[in-house]
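Next comes just one chain, in structure tokens: the form predicted on its own.
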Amino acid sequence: MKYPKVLISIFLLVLIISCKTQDNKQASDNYAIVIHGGAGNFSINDIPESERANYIDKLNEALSTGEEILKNGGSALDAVEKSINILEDSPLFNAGKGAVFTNAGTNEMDASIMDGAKIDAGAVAGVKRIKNPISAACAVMEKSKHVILSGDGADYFAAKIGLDTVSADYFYTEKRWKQLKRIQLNEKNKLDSKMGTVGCVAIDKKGNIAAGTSTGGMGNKMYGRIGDSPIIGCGTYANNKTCGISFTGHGEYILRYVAAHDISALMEYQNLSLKEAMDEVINNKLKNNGGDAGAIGIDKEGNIEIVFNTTGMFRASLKSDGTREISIGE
């Protein structure tokens, strides 16, 4: 039977509208975001009571920053970058303003970000003048043909494209300087074990996942040391097919086990859930080999997981259904 062209046109128009409706349903209004501010072997009682509220407030501010972007239809990438910016600008965390000192008394920072939709990534390592290393990592991904830039080259790149750069004394905080001296004198302080690396993972309304990590590294580290945070697949990984992951902890172990990608691979090739994969990597592989670590993750369905094998971890999360959690202890 032959149909008039007008009926065919109407049918095709209805089909197109139906497909667009399905796409919108897939995009939906669902989103989620999770952040961390470091893990370590400490307890809530090790943190002065006067400081606890400050940590909670800053984690909440970072969370709200990402939430505002996501609920208004913004991208997971933007939410991750801007949320981490809040933590980088605070002296409370080991990233940006609060970066720890190397054994030479300098600050050398690392950061990375990954786009799970495009499997694209950017990172900077050993930077000394960039106010917000996560933004530099994002710029490397979006404005260069490379994945990682390091040292003076990364600092020059950031300045050339107009990112905020600062003098070395911007990163000086009395708290971190005293921490360096304690470590060098081998004085014990439980909070010195807190690896204050910051990170964020988000999934937006389109179902795209992004992950990012920023750090000052290890206190009293050797000159030029680079940890897991700027290495894609180790401290950071995102793939829309599986999950987004950001790590914190003893970077040398996270590096050796390519921990973030391993979680994604376990999900993709062994059909493990996000929780199962994170448990396997963090509570079995890393823990059994002496690696103290924690990670945050979001899978393609928007499920949030936070797993750590230390006694404490700074973390916060929220979902579009109104679920909101913030904790700085066990």
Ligand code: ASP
The other form holds:
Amino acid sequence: MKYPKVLISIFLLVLIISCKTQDNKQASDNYAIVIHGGAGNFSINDIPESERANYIDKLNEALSTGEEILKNGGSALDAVEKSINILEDSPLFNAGKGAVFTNAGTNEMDASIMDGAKIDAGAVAGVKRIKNPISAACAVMEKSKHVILSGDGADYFAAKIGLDTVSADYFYTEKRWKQLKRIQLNEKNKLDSKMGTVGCVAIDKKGNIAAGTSTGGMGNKMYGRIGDSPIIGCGTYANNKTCGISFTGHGEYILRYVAAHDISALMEYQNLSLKEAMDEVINNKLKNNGGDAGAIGIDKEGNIEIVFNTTGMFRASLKSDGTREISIGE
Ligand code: ASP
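Give me the form predicted together with aspartic acid now, not the form predicted on its own.
Let us now look at the entire complex, which starts with that chain.
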């Protein structure tokens, strides 16, 4: 029996719409977010007991900020930027307000953000006046033709588009100054990267993944030094096809091993899981070559992984199913 063409067309249309609705439903149920506050070879006893609760509170606040955005259908990109802003505004972390000092006594910050849906990215490097470098990185992605702006040009760009800029003394904290003097007294050329760089990865209800990282770099770094954090594929990477990653640790190693992109590439070309890929890069490649590092990641199914080859890492994560984890130790 022959069906009229119009009936067949209606049937096909209904079929397509119902498949689409199912797709959207699947995509719209879940979200996840993970943040870090740096990894390093420290013991929980290095952190005064009175300060531990402050770290946990700040990580929680950053997590909740991202959660609110994701729960209400906001984008992963927005969740990453706003969560990192909370950590940048706190003197506890080595990013924004609490940035470490260079060997010349300046504060020079790096940050980057990546949108895994569009394979778009923005970064700032060696900036000295921007209150929230991650927001400047976002603006470079969204409001300039470029991917990375550095130094005075980046500071100028941020001021011009209306981001908050501050004078250099905003970044002075006694704790970081004393840390610099301590390093310089003991071992002039030593770099310090105990903890404090911040990062965030999120997946939103649409299944879009974003990742971002913000840092003051390594304490006592040579002025002018750029680390891994603003370099896309090294400190930060996101691709909806695979995962989002934010690194922390000794930047020179993370740079040489193009670590964040390497994790994504192992997933894309060798079908490794996020956990397997992170283990390979962090616990094999980086560790065996002397690179202290840790990273947070989320894959396209919303699985969260945190891997570090140091003794400790500050971290916190949550999923839309209600799972919430937070730790400032091993
Ligand atoms: N990766 C950062 C840098 O090398 C430092 C850190 O994560 O602790 O600049």
